[in-house]
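First comes one chain, alone, set out as structure tokens in the form predicted alone.
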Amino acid sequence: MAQMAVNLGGIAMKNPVTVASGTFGYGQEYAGLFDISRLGAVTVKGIRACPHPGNPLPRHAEVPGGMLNAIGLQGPGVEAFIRDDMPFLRERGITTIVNIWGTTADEYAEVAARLTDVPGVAGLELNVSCPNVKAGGASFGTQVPTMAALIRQVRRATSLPILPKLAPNVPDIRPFVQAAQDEGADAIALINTLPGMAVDIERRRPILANRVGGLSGAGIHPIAVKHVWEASQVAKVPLLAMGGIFTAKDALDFILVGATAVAVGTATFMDPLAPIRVLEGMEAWLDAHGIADVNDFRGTLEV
């Protein structure tokens, strides 16, 4: 069987498959369905300094090619996460990446500092690009100087590996990749959801209470592949790729264009076993093609 272990900017993963933040809860929600320790890592739902209720209902809408969501980063806050969720993940030896966010750079840094010495936390994914919160999120991720200043402040606050999660709705992803690694990012996650909207023509109202949300699913996969390929042209740090992964082929697309690891997201809503099916499919494909190590396949696209 192919060797599947990868190193994501200092985060040792037994295989290159994790889950996208916001699609997998805090791990316990899926633990009754399969052994989640089989994954290379679990990336948990976004955490800020204090509890946050998220957006009003309705917060989901099916659309052609995917799903719109406007959850609004509902979460229990960092202290409740450490108390109630980390023991479960730690006891099972799960490599845990914590997605963090805030409404100010100071809050990001506060959460990062608080998580730094928590046993079991392997790294921090910085949500600088969520399109469905009114403060924080995308306001940090669409301007290079603003994003760079945020990463710089978080870098000073923690010794953990940090992975900024980049926004796709920018003219060119490469300046953001360059700025992130210049400011000390250990790896880079991309892409987040794309801003979108769905309307009800009978009621003449937006379907989502938040009016707009983040588009995810199979329809965004080619956009994500393009962004990851462009990012790989300037990245000197590993890339964690996500966007429309439903099959092993989707995941291998990202590895081929330069990603070190991948995150399965929206697919888990239709098939909770999707992350494991993707992993097993990747292993089978690599074996069938005589590739002994997944790292040997990374970045081998011929253009």
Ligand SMILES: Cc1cc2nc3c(=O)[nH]c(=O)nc-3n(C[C@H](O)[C@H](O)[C@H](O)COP(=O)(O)O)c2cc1C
Contents of the next structure:
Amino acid sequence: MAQMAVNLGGIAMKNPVTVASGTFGYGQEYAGLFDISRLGAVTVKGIRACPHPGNPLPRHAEVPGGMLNAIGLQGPGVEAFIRDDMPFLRERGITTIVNIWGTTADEYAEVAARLTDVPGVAGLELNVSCPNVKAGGASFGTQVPTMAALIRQVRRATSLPILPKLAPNVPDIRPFVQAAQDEGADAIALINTLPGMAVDIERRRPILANRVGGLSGAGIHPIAVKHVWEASQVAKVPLLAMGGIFTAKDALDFILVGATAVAVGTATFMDPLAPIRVLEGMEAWLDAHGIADVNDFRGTLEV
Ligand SMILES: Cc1cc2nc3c(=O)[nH]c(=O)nc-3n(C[C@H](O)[C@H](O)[C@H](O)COP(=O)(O)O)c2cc1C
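Alongside the form predicted alone that was just displayed, please also present the structure of the form predicted together with this ligand.
Expanding to the full complex; the earlier chain stays at the top.
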């Protein structure tokens, strides 16, 4: 069978498949459905310094080609995560990537520092699509200097591998990739959801209580493939790709355009076994095509 192990910027993964932050909780809910230690890594839902309640309901809406969500980053805070959730993942030997966020660069750095010596934490994914309260609520991730300053501060705060997770709503992803690696990112994750809105014409109201949300699912896959392909043209560090992976073919699209690893997100809501189905399908496809090592397929797109 094809060799599936990959190195994601210092995170040793036994295969290239993880789950997208926010679509897999902290792993417990899925552990009764399949052996989650078969995954290359588990990426947990976003964690900030303190508990965070998230947005009022409704905060999901099904739309053609995917879903809109405005969960609002509900989470227990870093201390409760370390105490209540991390032992479960650690005891099962699961490579754990912790997605972190904050409303100031100081908060990201604080959370990164706190997680640094926690056993079992393999790396930190930085959700840079959050509002920066010191900049009037503008996202950290849509302006290169703001994002670069954030990564610089987190880099100083931790020795763990860091993976900034890039926002897709930018005209060109390449300057963000360049800035992230220049500031010491070990790998780069992309893409986060795209801003979107759904309305009810009968009630003349937005469907989400938050009015706007993030679009994910099959409809964003071609957008993600383009971003990953463009990112790979300038990336010196490995890429973790996500956006609308439902099948092994979708995952292999990302490896072909240059990604080292992939994350399955929204698909898991329709099929909780999707991450394993994708992994097994990738293995079968590589075997059927005589490719002995998944790393040999990476970036072999002909243009
Ligand atoms: C319900 C939901 C919650 C999410 N929560 C987070 C989060 O906490 N942090 C984060 O960086 N991304 C979050 N995301 C974005 C996903 O990790 C992923 O980048 C995006 O959904 C694209 O992948 P997909 O189309 O396979 O779902 C969330 C997405 C969904 C659908």
